[in-house]
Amino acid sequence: MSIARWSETLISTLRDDPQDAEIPSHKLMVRAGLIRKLSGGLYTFMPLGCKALRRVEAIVRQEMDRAGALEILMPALQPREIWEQSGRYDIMGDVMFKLQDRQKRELALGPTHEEVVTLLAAAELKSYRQLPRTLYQIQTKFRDEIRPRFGLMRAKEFIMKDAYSFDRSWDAADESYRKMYEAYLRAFARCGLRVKVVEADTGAMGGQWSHEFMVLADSGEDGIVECDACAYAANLERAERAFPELEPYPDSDKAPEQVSTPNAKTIGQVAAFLKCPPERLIKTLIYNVDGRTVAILAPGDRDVNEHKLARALEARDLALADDETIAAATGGPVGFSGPIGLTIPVYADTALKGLRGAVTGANRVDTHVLNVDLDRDAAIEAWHDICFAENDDRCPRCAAGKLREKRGIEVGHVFKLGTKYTEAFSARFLDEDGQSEAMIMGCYGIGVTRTLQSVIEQSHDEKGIVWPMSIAPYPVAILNLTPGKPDCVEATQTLARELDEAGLDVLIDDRDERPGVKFADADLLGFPIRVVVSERSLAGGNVEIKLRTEKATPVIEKDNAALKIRQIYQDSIKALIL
């Protein structure tokens, strides 16, 4: 442990918020002197910020080791060829920083390490006797964000813990996944974070299944939904919804009828012209999917979720068609497409199943069709849940509850990858019968720098940061209000030494500053325990102890202060352990 003096370290606090900071945690990290900006998305960690960061790293490392993972350290520079071999070079695209060495060989600064670690596993793990194995590292990652923002939340360079499991069977892989899942819950709890675990899309990582660990916050960039009656939660890219039975619209048994809708091509315009609710309309969107043209049907009041659509169609490449393709596929202009008479495959959102009396485009300019019954009038290839879930949708798990939209900050993500990478890199093992099998893989990431800032985003007040005891740069700050008085100096040093011997890091504010300045800085920096040493308190043989989370400032006999503080510290740490 250590004792530091304010006058001998580098702590620069600011009274005002930085102009380029948008969210509370970013403002406070700069004001408290934890980080300093070099340029967009690039930050220097100052001494206090570095100490807090190392505490987060230590917790993550301890939980990885406890779960049986083995620490390694892989290169940040990666050859282009391995990304091409996995098929992700084009998928990652401009997110990767790309460069050449002096031999003109193309390299990338690693945004993640699935390719590298799978090559390592292919070379080192040959037998079922070596499995399972989980490898992890804590290392700097690089991603060329289009718009770096929110400080460490979306930076070009950041520290990440990434782990990778290799197993001989799906059952064994599920066990590795469970261990990492539980390790994440413990790690975030020890950091003082309240997280919500949600089902998530696998994205560019690929694989079968994933969960995100989200910190709920209004400033979060990720949308999630959670049920108000059960434990279901998912991010918007993944979120499903239940589909209540539809009531037919009036005159729904009538035959389809084309009507003129001049200058009405958007959902809002058509609904207003026909004097019907938007949900009665059916959107017909034409997509290019892996080289073929398809029609996608969605309720008029919903947006298509392309992540869900790609999963439903098992598509690698998916994009809206251009005007020329739409005209060739439907015979009509953009804005008037409909499913009736199409010869291309037609896929529909499940919410439309059983809908009668709907309105669609007629594949003719300024024309729509009334009284549409999809089962009767269109050839639907398949029904899928392909639209975004929204507030008040029915829960897909319990059906009784309603979904509620919230915002979150992703701090961790766990994936069941399967054989996506092990097949690509021939990472195989020999089983008991001598048969060669592909290893089943999982990957698990924690944004270490993002976790640090998320703690502040979740735990602050109008005065400043409110650190959990476990990751505070210094759990204890001793404020000597009269540093020129020998008895105050002696009492401060004695208490600091006793706390140091008890295993606590201590910062002594020995500045020749007004008490108000010291109190304000202590609150801004968020020290969990503030001890005040003054001539007045020492006259009675006492010191003042204030917890950052409490308003009261009890007076304690100075000879008992170290024992009291150590007990407060230990109780606080125990409270953070699951």
The other form holds:
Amino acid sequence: MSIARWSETLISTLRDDPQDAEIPSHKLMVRAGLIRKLSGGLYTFMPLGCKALRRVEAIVRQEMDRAGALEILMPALQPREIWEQSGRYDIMGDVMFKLQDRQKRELALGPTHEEVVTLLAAAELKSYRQLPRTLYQIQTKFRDEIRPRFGLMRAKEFIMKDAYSFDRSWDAADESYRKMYEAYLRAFARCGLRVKVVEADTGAMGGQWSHEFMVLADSGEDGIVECDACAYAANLERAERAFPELEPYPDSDKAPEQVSTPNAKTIGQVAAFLKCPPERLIKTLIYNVDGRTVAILAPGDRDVNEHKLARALEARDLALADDETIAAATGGPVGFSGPIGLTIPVYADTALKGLRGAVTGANRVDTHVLNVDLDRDAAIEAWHDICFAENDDRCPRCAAGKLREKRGIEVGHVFKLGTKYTEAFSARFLDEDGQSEAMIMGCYGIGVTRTLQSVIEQSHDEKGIVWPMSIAPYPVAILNLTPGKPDCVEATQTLARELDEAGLDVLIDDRDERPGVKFADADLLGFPIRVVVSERSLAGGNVEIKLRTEKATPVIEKDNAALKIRQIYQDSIKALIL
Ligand code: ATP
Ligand code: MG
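The structure above corresponds to the form predicted alone; please give the structure of the form predicted in complex with adenosine-5'-triphosphate next.
Now the full complex is given, and it begins with the chain already shown.
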């Protein structure tokens, strides 16, 4: 493959953490000199970072090709009209970078490519004989993130592998989805990454269902839950929960009774004032949903999950109402809303079903109602699971297990989209009977740059990066401790040449530095195999081989070293294949 000499490359390691880096992988990428910041959310890949990135890309490309997907490359610049045609121009909002050409035509820098690829499919895929087809690209995406941070994790410009499948039937679309799902598992495993697959919200993408591939990490921006007894796992945005039977409260049969609760506004204040547990309180929130005003009821100790609420109400647009709307809809001030007597539609969280003896607002200042039985006292339009799942909730699938909250980094996302885009762009084909049908679509993304950094987030120690063999910039580093000695130079070069001929990339540390500096840098840079050539070991005809993951530094006869290293390399690459 290739031999590089430290003295001829551009590797700048830093002793101290960069000031703006909050998480280990970001600190390490900068300290190891893999990336350099241009400005917020914009990074240059330095030579070693670039090598690792290309390895991740190569693995992803191989797994896409293996799954039968076809590589294309679409323009990053996209005309505004296609976003209007799909109805996503407004939904994307400020995330999309917008610009004009010299003719004042409006363009966007692609944050994703459903629109472009569906137009392409509409023009190129005309007959059932051409289906299924999955098209993919590995390309730079642009998103004006509200909070770019954590280095490559949330950048304004990043590399994504995006794939799109087109099928003639729902069953065939399921098969395309399954193939991508499996290709993702293989690709992440080959990158040395352990991922957890979770059920996910479809959000702005639309569509039927989706899964996210998560790297569990404390620094993860996504909350997920997993069942401690079965395979259920989901993003908090959509995680469901089971609803155990409610124990009735002692005074649950009494008639509703208004009580004065002066200066008690928050759930905590009301609960303390009335000396009742917060879960006995019912929160009433007034929302604007697609132009109508509705009341949402939730247990006092739970937060409403707006992703779940939007799905349950099939809403496009949803936001908490302002004070005036609340006053008009309930007749009372903010903070004292309650369901009794409301004329707007009332939706309640399923956990409240059957709850008697509850406390709600009275739609009057400083007043609450006791002994509320929702079935008896309020008109509930529908019951939905609309609150966040929490630690210790019962699993919605097996009911036996408990849910556990974890943090995750989303490295990949697969969606079954259905016909949302193919209808919008008339991407239709003729079936065997000559009937015109909309193609069924799926879309599939891997954050390639985020994946690279996630590997480091998952695989490092106090000394530095611990690269998996498959994506290390150099799987082998040879540290020549006495570069002034011809014997050592000769032994180093011979070994490097043998490894190069065997197809391994090798970095020679030929710097005139103290051994301690070389060891520390090798650990920081995380080369999986470190070979030390020194006068002392050479005198015995040996070199020293140390794996980054092991403590031992066994010596091995110098003439057998290449064979041994090749074996270690091949074994660990094989171990990553599912
Ligand atoms: P997030 O929820 O993290 O903002 P997303 O759901 O908007 O991501 P997708 O549209 O599903 O992202 O994009 C596919 C993949 O691209 C994601 O799974 C993620 O790995 C990666 N990705 C998305 N946004 C960024 C970003 N700003 N920087 C780096 N990678 C990103
Ligand atoms: Mg996503």
